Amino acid sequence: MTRVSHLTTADAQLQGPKGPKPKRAFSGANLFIYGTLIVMSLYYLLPLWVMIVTSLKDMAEVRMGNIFSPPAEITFQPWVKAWSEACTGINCDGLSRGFWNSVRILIPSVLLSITVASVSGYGLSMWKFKGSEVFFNILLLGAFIPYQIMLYPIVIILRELGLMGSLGGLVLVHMIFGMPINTLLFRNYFSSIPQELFKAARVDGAGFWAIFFKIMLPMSLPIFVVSMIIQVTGIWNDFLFGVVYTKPAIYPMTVQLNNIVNSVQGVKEYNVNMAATLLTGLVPLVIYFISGKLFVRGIAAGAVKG
């Protein structure tokens, strides 16, 4: 018996290890995939590199034309000027005024749109009513209507409501245009939650709001982050609505940036323009990097399932 087991062990050693053969780290397929990823990363990172190094140079060095080279002597004066000294018309307060206008627009727009969309998505997924699918399809249609064809009708509506040229009017516009896509996200996410939880809560006597606050909200952090990132990015980067529905005193940051970059007064200061562009894009970048993992979780958990 002992001899047989020794022979079996010897045969197994001669045959070698079993299981799938490990893949080579530097196979042709892997080299192609990693090479493509590196090229695409450089394609997107190279303009960012040029913006950063240009914003840290003085104009004398910028005029030398070495756009890819790091600054010989780092200066933050372009950033200071872009924030508080750059001129747009008769105003020379840089992006600071536009930044606070954008914050005043962003916070209520995000809170209102996410609140209304989450309740709407919850109602459409868990509390079916007659005509709910028709209502949802009509709402979803709004996500595919180009904004440009609705500019003038919204101008008339805001004028009649007395909100034209105000921050409140722009907040209302962002809330309405954020509704279709966010309602779709919340509806699909809530539909992926097991119906047994909802039915058990109904048996225990929980109503519409009790189920929403005690069951749905604690399970919905990822989709709230997804919706928040989409709204923050869209609202903060918006130029069209900001320039149409507001006035110079309350222009958002993107409109201020356009006015600074396209200003025809004096010398074209490319370092200031680059610094102003980076300052304008800083808020959505920071929010995305902080909550990026939750964004991926929200997408994977059913945000785009239908």
The other form holds:
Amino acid sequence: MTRVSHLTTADAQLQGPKGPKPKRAFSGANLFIYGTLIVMSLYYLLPLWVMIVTSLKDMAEVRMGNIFSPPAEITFQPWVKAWSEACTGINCDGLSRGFWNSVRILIPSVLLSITVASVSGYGLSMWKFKGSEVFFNILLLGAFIPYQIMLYPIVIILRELGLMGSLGGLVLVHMIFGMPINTLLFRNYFSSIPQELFKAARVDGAGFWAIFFKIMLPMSLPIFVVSMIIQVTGIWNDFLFGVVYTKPAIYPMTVQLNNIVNSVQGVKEYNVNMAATLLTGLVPLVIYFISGKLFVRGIAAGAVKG
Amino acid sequence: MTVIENPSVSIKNLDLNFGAVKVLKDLNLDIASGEFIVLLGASGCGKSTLLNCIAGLLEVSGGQIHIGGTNVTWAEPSDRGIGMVFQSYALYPQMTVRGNLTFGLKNAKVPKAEIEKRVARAAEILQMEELLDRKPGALSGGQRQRVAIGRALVRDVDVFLFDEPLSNLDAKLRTDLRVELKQLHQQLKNTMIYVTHDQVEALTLADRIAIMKDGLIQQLASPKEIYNRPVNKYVADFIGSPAMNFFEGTVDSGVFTAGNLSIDLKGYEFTPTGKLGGLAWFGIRPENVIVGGDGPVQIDVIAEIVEPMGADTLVWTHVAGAPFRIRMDGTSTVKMGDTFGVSFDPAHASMFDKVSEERL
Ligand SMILES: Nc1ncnc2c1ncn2[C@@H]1O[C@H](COP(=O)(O)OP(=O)(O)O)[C@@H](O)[C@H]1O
Ligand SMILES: [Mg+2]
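Beyond the form predicted on its own, can we have the form predicted in complex with its partner chain?
Expanding to the full complex; the earlier chain stays at the top.
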């Protein structure tokens, strides 16, 4: 009799909650989270969808007005036209000219700004000198001054330097405006590298440049990618500096896109405009896709600490 | 105080300030060639700062540093004839072990054949031949620290600086590597300056220990001397685990009195300068208190807490109102609440002035 009762208590103990706690797929919280995510992605994807389908329709179909419907007949003519035939003023060679201008602005600006920012960030974190913190804070302040205030003074400076309206002038402006945020990024990243590593290298007889190139650079790919993405996107998307500091022959792609889309002669070719806009946005998009993973890693490593 | 002829490292009137904070104050230290010196002190007392000054990684605010007879106060770290090992190993993560070992030699433009020779020797001494082509990320903590020591070794210098090299290792490995370091010192006979906050490391490794507090050296002496004849109450309290037992009382004509406890100080060796009366501390180490025994001072105690620690058993009690610890044999069968007699000899005690806390 006693044995039986022992067995039943043991069984009862085994019957309660056991193993991992079951999760409900359709809990209130889940519905809320996924609902929000779906709404948000629709909000961003719908305009993109409209742009893509419109750019693949001919004008006759565009005029019918069903902006959400896919093209009845796919045509790439608007893309070809946007790239090589659309007119801005008297030039009718499409966006291609602006694209190459942008490339010629982008490459030196990005290389120069990242080089300068990485070296200053390294200097400000590892080789602190008297007043280096003050120097850094002044630099940071630069990030908070509205561009509009500096627009005209820079015109004067560039004119005095003989760089107004030239590609070199615009490159210089991009480099200067990229300094605060990128120096901050690099400084914080290098500050997170243990001081002892730096000390060990000094005992090993390495100087400013040897430590930078042989020890620090090989460790900082992620932050270079972050900085590159910020600069490529910022410089490629720039409109204001491009239109103010250059002349029509070297207008970057964004300025030319504006001129095509806002041109007053003739009919509005919505399909061409959509194609032109997509073409202009393609470069930053490609950069994001290629380096997205490194970007997240770099942001996590460098951007957060003050 | 012994005067050291031709010291390997000599620090003269060293000051170091971080802004308004004076971290090192008029510090003097002579280290003999081949000596193993340990800088021991609580965290934040300025040990690493002193080591960094010797290495040339911090600019001194005043005073001089001489290494091997040369004034190196203004010299670059790489020109001082030192090698340094850090707590966090500080290995270059993107280089192989071989790359880590040769980085400094390449910077110094040492000929290739000579580099090969030195790497081979270091690898043999530290038994890490098979690790040479690995990256630091693929090494265990102990192996990493061995590589870091190797990096100092290939520099072929006279002075090694260690900044808490074992603190990041687990207890077992720490003990193993500690013994290896001692063997290494016996083999190489370099001057070694070793920073730690671990008194066991200090006592086991050092020829002489410098106990530091607030940027000042409190006592510089052999481990034995420091342990048995601490110069002030801070040192007495800092060294030894469990800490020394203290009674607060008065000394009068060779007798120490604290409450109802009075101790005849016959056998206690007063310092020549110590005054023989007034308020004082009486200190006796837990291991100098013997259960039973026939020491001159006999006390009855009640075991309040019993802590078996394997090799020893620690008993906590109170004597004359002050907490009192007794270190017994691990086989002792004392239980909480037991009453028993203990004794000790004032010859093993340390006495300090109540106000200045200097040894009497
Ligand atoms: N770069 C620095 N700037 C300001 N104060 C510092 C700096 N480095 C260390 N200190 C201060 O100097 C004192 C001694 O530090 P340290 O030598 O690292 O102590 P430890 O004995 O633990 O090695 C500490 O109080 C610390 O806060
Ligand atoms: Mg330290």
